[in-house]
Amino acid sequence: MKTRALLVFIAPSVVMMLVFIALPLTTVFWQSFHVSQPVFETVRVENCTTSFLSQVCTTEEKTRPVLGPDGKMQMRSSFVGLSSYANVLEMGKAFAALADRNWRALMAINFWKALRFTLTFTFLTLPIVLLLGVTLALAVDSAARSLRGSIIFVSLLPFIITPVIGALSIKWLFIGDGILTSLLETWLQRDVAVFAQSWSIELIMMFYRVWHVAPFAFLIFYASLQTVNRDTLESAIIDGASRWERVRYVVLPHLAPVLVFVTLIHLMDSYRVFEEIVGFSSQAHVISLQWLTYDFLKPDDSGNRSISRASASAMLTMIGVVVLLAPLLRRTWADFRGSRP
């Protein structure tokens, strides 16, 4: 392919990126660094009361904001450094909890509070995700030619239904009288509330996110079995290699980069779960970092918003998220490196 037609065909892909991407990374990345405050003005204002013999007039001095031509306060930004960062982080707390090693106090702080959680959520779905997805792939491709459309249609219910959804419809089993509720208040003899106590609002959402991504693996690692050279399975089976060894030496070698693949997938989704927190109503008990950034960004009392440290939330998370695909990329990149002649 010459340049030129090169060129012209990721034109638009490097534009799109550049606008959609880099554009608001950029933008994140400055705002991080500066806080935008409204300018004040004080001014005098002379209040007067009629009297029936004499008026009596009093002055006094208010702070009022400077409005622009169109109405709207004027805004001033100023470079803070790493204060946001600071702030977010909130390290002198987090310091003295370590110190003291109070790990009550550590996650108290939401920033520390959330990523420990964000950890927990994303390292415990994702073998559960990769082993039902393999497991899941490996008893269809077994299945009758017939039977395998209804099982994958039936399959991939949980990843068409909307995320939000979807976490309403699993809340709504759990909470209150809910039905699931209902039998475990009846097995147990005794009351059961899901939503009291942190450690089970984790365990449902962790369930859900397994029950959402799961089919999007399987779907994956199904089309990946596809393509599995049929005849050095058959040599495996006539040198008498049982199902687990077909298994473990022809398939998932064969499986590894659509492994890679979905992990990848995975840890960047998991990472900014925001869904579940919204649809399972959890902030009281449970936050996310995503959750954190949106958090900031919610409108006071004022009607001010932390620009600020969401942006310095924003970019830590997406450090965070860098951090757990390096490995991952590496490999792959290796890999690549090693295939070509």
Given for the second form:
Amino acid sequence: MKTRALLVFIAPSVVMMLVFIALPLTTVFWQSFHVSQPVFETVRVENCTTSFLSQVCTTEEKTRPVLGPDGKMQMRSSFVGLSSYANVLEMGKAFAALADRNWRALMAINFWKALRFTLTFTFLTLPIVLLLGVTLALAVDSAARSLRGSIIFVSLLPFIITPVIGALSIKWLFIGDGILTSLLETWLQRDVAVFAQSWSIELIMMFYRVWHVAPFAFLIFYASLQTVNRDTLESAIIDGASRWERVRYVVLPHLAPVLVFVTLIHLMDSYRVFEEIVGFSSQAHVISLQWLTYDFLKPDDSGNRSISRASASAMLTMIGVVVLLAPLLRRTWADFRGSRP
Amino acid sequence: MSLPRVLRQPWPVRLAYAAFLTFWCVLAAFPILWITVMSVKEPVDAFAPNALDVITGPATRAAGRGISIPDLVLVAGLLAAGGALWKIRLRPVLFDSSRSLLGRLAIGAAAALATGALLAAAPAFSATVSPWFGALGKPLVGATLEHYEAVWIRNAFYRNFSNSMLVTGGVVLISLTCGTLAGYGLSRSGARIAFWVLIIALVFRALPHSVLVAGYLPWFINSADLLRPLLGDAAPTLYGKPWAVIAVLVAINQPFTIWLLRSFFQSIPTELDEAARVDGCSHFQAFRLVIMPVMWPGVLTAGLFSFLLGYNDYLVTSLLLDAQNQTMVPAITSYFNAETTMRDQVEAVAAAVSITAPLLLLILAFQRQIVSGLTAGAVKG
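Other form of same protein, the form predicted together with the partner chain, not the form predicted alone:
Next comes the full complex, this chain leading.
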């Protein structure tokens, strides 16, 4: 296909991505260095009260927002350099905490707390999801053909469920004296309050995430297993390979590209962990990077959104995801370049 | 199919696999089944610490709501009648490709409506019939639809439902239209620009959605002022408008869609459209006449993923839509505020089940296509 024809075909898609992804990115970049505030003016106001014999007049200086011709407050954005970033990062406090080796103080700063959770969450769930996905795929592949359809149907349930709803449905099992909490209590012979401390919430969040995404990994692996070369498997058997050796030397190498694909998708998705925070309403204990930006964007009690801070935290989140994915992206890039006709 | 003996697994391995799969299936289905059970119980039963109490629902039964033996007989009768009707009259008609699509759709819709009406009338009917049987008519298992009634009728959840459908439908339609064209173009080109579009799309796929929303919000809120010079007084405020959210979600979804569809189109032999080109078709005619008839399995898979993205989204819709255009998922969080009662909680459970039901229908209908579409497409990506 000629480049011209290609451009016509990809135009709608590329325009959508330019307008709604690339453009907002540049806006975010700009906003993170600027603060938009109402313009204030200082005016002298003379207040006179009528009283007997003489008027009492006081003059005072008042600051008030300048109203534009349309009666709205005039806004002016000014360049503030890195101060929004400084507000988000709170480096002064962070360095003091580091100097004191005071982990607790560092974790009192929202950004570092969110970063810590996001990274732990991402890297602890990844191996479990991969392992569970491969095991499920191998198990279903060796199950009776008549059962496979139903197993896949049931497995798809956690995957398609709305993330917030999925998190809620697990929360309801544990909330208060929910059935699983009371089960734990009879088993451990002590009072259990799952949503009262952060480690148990984090554990449940990770459990939820594995439950939610393992089916996707499983489906991809299962689909890939269908294309394993039967001849290679049979020659491995003739060569006397044991069951484990066949998995290790034939099946897993066949799955390798798909493993990279699933890892890439999982890193992307779990780095933006957010719905769990909403579903388990854990913001008092555990927050994630994406939730931090979301919280800045939400109007506060007086209806203001701290756009500049949100942009700074968004930029930092983005830098994080680029660093996290750089090795995998490079690999994909190289593979892709090599395979190009 | 019988495998050769060497490939067959020894029984300990098979037993371990069977145990593992059983455990997984229970784990996968349990939370969803359980909230369905909870949603038809009085609050005291729904959050009872004893699992048996949640299932049988003593408090709900005491309130005189539940399923009794006559109800069971009735349900069994209806199911048998419905099954027979489906087998004899409906299935042959619905899957008869010689009839017109519109007529089949109409019959399908009528059947679905009739089923819905029957389901809606069932509780009232059972309430009038049960007393006739005396002690036999007492409910065996507590069940009540009052929470669904509260959610859908009193709290006007149907409005959120139609908003959700609007947003999701728009996302699926537009993202597939743009995505198929782009996916096809990219699969048939080795140009440098195709390569860069795909790599940049991959980077865009990684962006957290809150980053993008931080970019939209100021524009969307002030769009009426910004667009006035261009559009005059017709300039809209994009904030709160469903179609603005549709555009945003389509853009967020484009990277995944074009990657998926590109790998799918690569599995369609190039000889097909080259032959059409030789016969004098333009690129677009080749696409329309030769590729379109064979592309539906891949498009369906991509469509399902778009549907899930639009339907399940919380972050974008909760930030960019105002209260009256709110979709279902953000609406459910309004049940959780300072003065949440037990009853509100159970209503939230009922709302959660209502949100999940359409997704269940979706995979019931399209499960095979999801698996085969992934086999053909994403795997190579």
